[in-house]
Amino acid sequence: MKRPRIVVGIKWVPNTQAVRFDPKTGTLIREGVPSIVNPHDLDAIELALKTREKYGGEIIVVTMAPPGAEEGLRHVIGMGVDRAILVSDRVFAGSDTLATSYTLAKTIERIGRVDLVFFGQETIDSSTAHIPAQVASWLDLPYIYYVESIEKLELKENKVVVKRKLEDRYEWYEVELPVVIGVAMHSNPPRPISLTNKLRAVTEKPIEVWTNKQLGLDPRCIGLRGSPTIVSKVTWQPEIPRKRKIYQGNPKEAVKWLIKHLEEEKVLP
């Protein structure tokens, strides 16, 4: 019987609440940075571990890193996961969002037959959701982003239902498989790792490096010369002084004190 194969992209972010910039220059301050799996991403691994323990199948989680990145991986292993690929490669350095997700198109077109592709919505370092959509428009599939949760998968037929979320409402689609799917934020929390599982990645080493040997990709379209787009400017943002006020009281005369000083400080007309 068929077993649904499912490819999930993550990225290796920096910490935003621990970013610093560089008053003088604008730039980040990444020393001592501690990076982490992006958050949303996480929403697509639960996603996918709840599909395959419906469905069964395997999943791979796919991403373009340094090889510090490896640490993430190891997380998601410890979340339950099959296998990982890292694609690592110093002439993958500077990659904008067009080259990054024609790397992974093309890493997934490597692994051969996929039948759903999880993205997170979106990255906390950047926000730009391009990657899912790009992807798919490499791989030439089908994409619905904001999807909750995998109604319906029905391999024989070749379809799957999805339950997308919007502001005010929900719909349903019924598509072909394979898919590209972007998986809407906080939509599925995700579950702790275990050690069980994290030990695979000591003993079975579930992680394959990939660098560009494998890929074959021409280096015109990758990296920094593959990227058409250029960050010229950071813009700084000093942080805000606080005034720490505090009132020691009952709660009618804090309401009145706190209204006050939001009034004084143009908080409140």
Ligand SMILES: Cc1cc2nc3c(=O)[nH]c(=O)nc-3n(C[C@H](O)[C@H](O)[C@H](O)COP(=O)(O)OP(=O)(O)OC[C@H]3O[C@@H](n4cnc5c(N)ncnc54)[C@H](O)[C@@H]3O)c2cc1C
The other form holds:
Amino acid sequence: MKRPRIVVGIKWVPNTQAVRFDPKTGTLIREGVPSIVNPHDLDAIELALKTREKYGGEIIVVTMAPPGAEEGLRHVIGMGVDRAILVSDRVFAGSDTLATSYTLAKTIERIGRVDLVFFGQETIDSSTAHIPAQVASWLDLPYIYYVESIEKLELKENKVVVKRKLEDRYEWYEVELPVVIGVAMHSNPPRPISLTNKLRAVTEKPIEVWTNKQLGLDPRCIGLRGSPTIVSKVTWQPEIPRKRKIYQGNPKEAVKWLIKHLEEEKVLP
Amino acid sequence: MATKFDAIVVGAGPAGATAAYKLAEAGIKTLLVERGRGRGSKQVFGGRIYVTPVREVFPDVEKTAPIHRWVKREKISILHNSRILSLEYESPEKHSFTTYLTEFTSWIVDKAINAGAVYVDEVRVDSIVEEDGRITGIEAGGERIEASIVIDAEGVNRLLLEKLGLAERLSPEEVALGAKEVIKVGADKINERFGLEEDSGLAWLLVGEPTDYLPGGAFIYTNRDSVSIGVVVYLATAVKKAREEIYRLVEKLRLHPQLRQYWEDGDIIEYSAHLTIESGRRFMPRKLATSGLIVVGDAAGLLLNTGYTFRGVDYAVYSGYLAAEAAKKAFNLGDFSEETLRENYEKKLLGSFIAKDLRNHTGVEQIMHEVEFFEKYPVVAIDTARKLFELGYETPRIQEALRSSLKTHHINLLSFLYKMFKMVRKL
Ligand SMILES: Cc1cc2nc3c(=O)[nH]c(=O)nc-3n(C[C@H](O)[C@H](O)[C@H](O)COP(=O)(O)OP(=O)(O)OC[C@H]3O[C@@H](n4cnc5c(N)ncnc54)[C@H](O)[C@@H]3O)c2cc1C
Ligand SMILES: Cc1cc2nc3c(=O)[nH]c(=O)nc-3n(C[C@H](O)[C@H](O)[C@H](O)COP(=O)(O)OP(=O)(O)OC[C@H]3O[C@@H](n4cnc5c(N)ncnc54)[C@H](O)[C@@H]3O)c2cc1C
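For comparison with the form predicted alone, kindly provide the form predicted in complex with the named molecule.
Once more the chain from above appears, this time first in line as the rest of the complex follows.
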């Protein structure tokens, strides 16, 4: 019987929660901030693992990142992923979403037969949510996002039914394979690392590194040269200083006092 | 799972990493399991390591370890009422060094990996498996891995030993809480502000104001280009008497008007907190080995707090080394029984400088619990010094200055002298 091959794209990002704020200088302290697997991508890994539990098959994780990302790949192998590919080469540096998605699409093509391509909903460091849609475009595949679960997978008939979560409703889609799926954030809380899987990550070396030697992509389409995006300006939102007003007294008076102050500050109309 | 190991070490602190390295070096198939991410991410210490025992285990320590500065100046100070009374000591010898524990542990973990140990991070061991009165392996997330011998190096919060019935649950009386900040200042500024040479460092212990007059101590260590500052308070007294959270104490230390000049305009690059053992001797488990198991480092109660310095990391390294030696013997004999392991590990450890230190310093621990000692004596000392040094018309004799300070604080001279005598004897 045919088993599904699932590719999951993950991104290695700075842990924005560990980035601390220096109250004195008002700047962000980035030094020593460890990188992590984009948390929303772990939902995609989890959904892939659940799918494999039900239908069998193989899960291959792909990330385009500097060599340090191997740690993140070991993390998801520790969760149970079968193989990992680290797409890493100096020539990919400076990629915007277009160049990133192009490189990822070509990587996926090179993997061979793939039935499902999973991505996280968005990243915590750039949050464009461009990548999955762009990868789908490059590969000329359908793309469904905010997906919560795989309801039915029929490889023989070459189709899948997915459940999509929106603000006020659920939707079910039946689509032809292969398909690119953006997994809804918080929809599939990741399982913990398993000892034997983590051991496999360390002892069996299931991580391959692909450079542009393997991929052979046109230098005009990758890295800085392949990135038409121009960042013209970035500003930080100014911090609103706290008013540091504390009311002491009974609740009834306090409510009145609070409303009065909120009106004065034009928080309430 | 096909992989089998001869030895499993739980916890990659200085104790566990050393044990794993020495085992792997001897060709024993070793697994080192750590619950934190990466290397050393879960470990916290004040700032200095005594080199002599470490050198015996790692002869290359001076050449290859991540040494920040050699401690050539020791300083002990009482702070109160905008006054500082200090004792300072300087020596050209290299007896101890400052570093980041994370870096130091990584250095040992790397050695272990290079020697052939398998290192697995991000996995918390749930239990050490006991079958028919014998330790047979570990369990994590419902998965088991077997080994002939397990080395428990889980540190102060020894949940695994508790499960095995080899240690009691932690009680507040047994532990102290430490909190610390690392402030990046720059090497040149450190040299200039503390008056230090390129690679020489300062270990500074403070009582009084910085600990809010609670039993414990505050510390300042100079690293290569940063300063570690922190506070350690005894949990039992802190719970009863503390007026502020411990992190507030560290913040107050950082903002102290007479101290902040040293790290002015530096960046806080790390904040951490950790438990530590209060009395190593009382904390020691009934036995340090059972059939198939050896306990090392903090988990074995190997920590000394003399009131003016900490020793834990060098003890951890040394005990890890002794454990590996005992395990090697056990592999040679093919005998992992409790008798053999206790004979070759526990007996060696109890006969070593570590156990001698712990026995020798039990008295200090009692002093560390006398609230008076931290609440009133720093104040008396500063008051006396003030009377002696800040002269107006009259010039009091030392005795007069002391007497009148004691009187102001309602302390009886005799009881004071008796306590001082007792203290000197215990120190
Ligand atoms: C305006 C702008 C300018 C930029 N300029 C630069 C620049 O000059 N230099 C530079 O280095 N970066 C630059 N970036 C960042 C870079 O474009 C993005 O980090 C990258 O393309 C991914 O986009 P994202 O983080 O928004 O991912 P999203 O599209 O939000 O990610 C969605 C999902 O796609 C997958 N995914 C994302 N990235 C990867 C990856 N690398 N490998 C595998 N899967 C992935 C994950 O599953 C993720 O959850 C720029 C970004 C923006 C918005
Ligand atoms: C505030 C403070 C200041 C100190 N200052 C000094 C000093 O200046 N000099 C000095 O020599 N000593 C100092 N110490 C003491 C020193 O830090 C310890 O004695 C030393 O770290 C003990 O080493 P260890 O390997 O036994 O334990 P630890 O360093 O605590 O390492 C134990 C490791 O085991 C891991 N672990 C625990 N349970 C599990 C599990 N179930 N599964 C997997 N992994 C697990 C932990 O994550 C940790 O990495 C200080 C301690 C504190 C708290």
